[in-house]
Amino acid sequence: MMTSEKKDLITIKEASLFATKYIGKNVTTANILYLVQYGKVKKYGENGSTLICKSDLVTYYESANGKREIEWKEKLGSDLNWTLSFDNLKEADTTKHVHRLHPYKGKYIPQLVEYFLDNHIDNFKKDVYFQKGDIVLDPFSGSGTTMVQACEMGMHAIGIDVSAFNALIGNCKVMKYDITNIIIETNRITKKLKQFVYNSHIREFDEELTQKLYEFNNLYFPVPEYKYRLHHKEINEKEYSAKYEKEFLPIYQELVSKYGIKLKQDNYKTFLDKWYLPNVRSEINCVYDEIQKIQNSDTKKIISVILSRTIRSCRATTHADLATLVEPVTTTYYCHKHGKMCKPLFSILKWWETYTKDTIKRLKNFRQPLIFTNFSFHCSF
């Protein structure tokens, strides 16, 4: 490495404070191994130390950063109101408290109400539509957004919506609960499942698996090594890819014989049948038989949406096709998503543990700052 390249060399954190300074917003160290990570910029360093070039950095920055505004004015004219792309926010702002509490396709993000709600956000925004303690309708309301914002807000909100399972998710956003219950009940099923989990031994299949592949992707598909290459076109990543996951293939083959795994359900005609692993649908089948034993209507309308948001994640399909759903996926494969070979998920425990988790804190979060004295449901026809 040439001498001007050594002085070029910084760590995380003052690339951080670098970044941060050079484009004016705030980059966290987060961020900055983010770039390593997927090989938008190179890692040096040996034993452990993680260095990356500052010209690196500035290369990134200028070829991505602050673009998009220029361009949109010229497009659409300097008086574009460039406070309403929110381009400042990440995804924890936009996604905050209990607006993550399921997915939902076309949402808008909450910053987008509080804007129209109330003026404070923007200086020099003179109309000025809702106060404190006023009725908001949204005739259609989808997932909730509006409603939220307005109880946060201090007002009142009433939401409408053609589809029953938007006005559950709606409702479940709004709701007071019993934490505590939420909590018990989510604990007792939990238990169920893990118990389930154990009898079935998948457990010690998905173990053995995942340990074959971590073994195979270090070889073959190195962090963050390979992301650099394929970043900067060193590989094709098609070639590449199709050539190790035909490699791999026999391993998986010679596991599932081994645990006596069944990759596929006897029926094939409902979508319960055709996206998930008959492993999988049984543990969804035994939450839900869980759930209907709940009690507490509210509690049970949560924990619902808990499992909903579970089973939307344990689709038998890659993780690049998540949203969109192109074909069925038994076996392992390369994920252009995350560069690397990937499995189908074989058990819900994991991701109920995590959105159940998620979920509470969110309740928390949402309910926390708040003096509930606010009306707000959301109905369908």
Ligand SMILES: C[S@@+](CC[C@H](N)C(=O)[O-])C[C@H]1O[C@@H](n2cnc3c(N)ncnc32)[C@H](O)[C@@H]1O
Given for the second form:
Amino acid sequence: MMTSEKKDLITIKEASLFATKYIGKNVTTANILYLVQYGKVKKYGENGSTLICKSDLVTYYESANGKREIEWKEKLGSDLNWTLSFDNLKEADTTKHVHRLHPYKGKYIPQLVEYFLDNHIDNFKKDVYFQKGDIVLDPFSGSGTTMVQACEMGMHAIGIDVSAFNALIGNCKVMKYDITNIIIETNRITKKLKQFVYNSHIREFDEELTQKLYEFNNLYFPVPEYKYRLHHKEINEKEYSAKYEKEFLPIYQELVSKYGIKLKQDNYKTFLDKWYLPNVRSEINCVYDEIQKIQNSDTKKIISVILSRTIRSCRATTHADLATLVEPVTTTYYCHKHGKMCKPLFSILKWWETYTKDTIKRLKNFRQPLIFTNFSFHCSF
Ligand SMILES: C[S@@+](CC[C@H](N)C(=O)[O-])C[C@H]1O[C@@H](n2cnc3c(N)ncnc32)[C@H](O)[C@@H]1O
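Next up, the form predicted together with the named molecule, please; the one we just looked at was the form predicted on its own.
Complete assembly follows, chain above in first position.
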């Protein structure tokens, strides 16, 4: 440590007073400990004698994160508990292990639940509600974040939710699995799905379409020149993209008729009828039928969740409209997100394989750190 650094070492309490004065807003000792925990300021000293560098604090409050804290305190008041913003977390932290087994819009970030279960961030907090071995009840458990965090922290957990699907996701996150059985069953289903894909014309159609799109995009939407020209307003995106979207359409239609590809299902009664191209729907049915053959009920549940996640990613919509479904898209289209021509999905195989691998990895990651035996129960009514 440099001598000059040593000079500006201060305690957590002193740091909170200094920071409060420096930014003109209330900064608690908990806020300072949060910065230490997430590596925003360096920690010196051990066991209750934590010291930090004053200059590190200044650097932090001059950074983008620090400025955000000041701005929000200006808007909402200086008693805002910035620790609970979890501003320093990366997406990988908030979606760690089983928290990303399936999308769920109203999901809490796990660190928030952790904070309220056992606040180890804030050494000064008096109210630590739960200890290892306690039972946590979440009566509105949604996708099961509280149950997962309780399990991870050596507590038992009970979750209740009115939605049977949420109950399924929550249960799947905390269940104990025979991973080998999941691998055997997913391999079996993937093999069947591949056979299904190879027996249809879809693979050849998709390959030829991908090649044609690649050539077309290289010509009219070259990377990075096209985006550079867009950025510098040398191209009117709306007019330019409409022109080339129209120009590609006959190429697409010719391939559709060459391979005899059906673009719509016969009826539009259900969500699955409307939002999936016929081939995608057939592949979904193929996987669904194979799932029905699984004997182990836990394996069956988690593989159903993999299928559900896959189905969600394969809707006939544009990349820009994934969250807000407008109308099914059954042709190639100019994609504003990617700045080139894109195509709808004709097969679930890629996503099925991706999510299968990802799920197994996440289940393994979650199992390993567990020390205590947890009993988690989730019911729907
Ligand atoms: C905001 S979500 C909870 C999210 C959860 N904390 C998570 O991280 O996934 C609220 C949940 O309460 C459930 N819910 C609403 N009313 C309920 C009721 N009367 N009984 C049980 N669950 C209910 C909803 O189905 C929803 O899943």
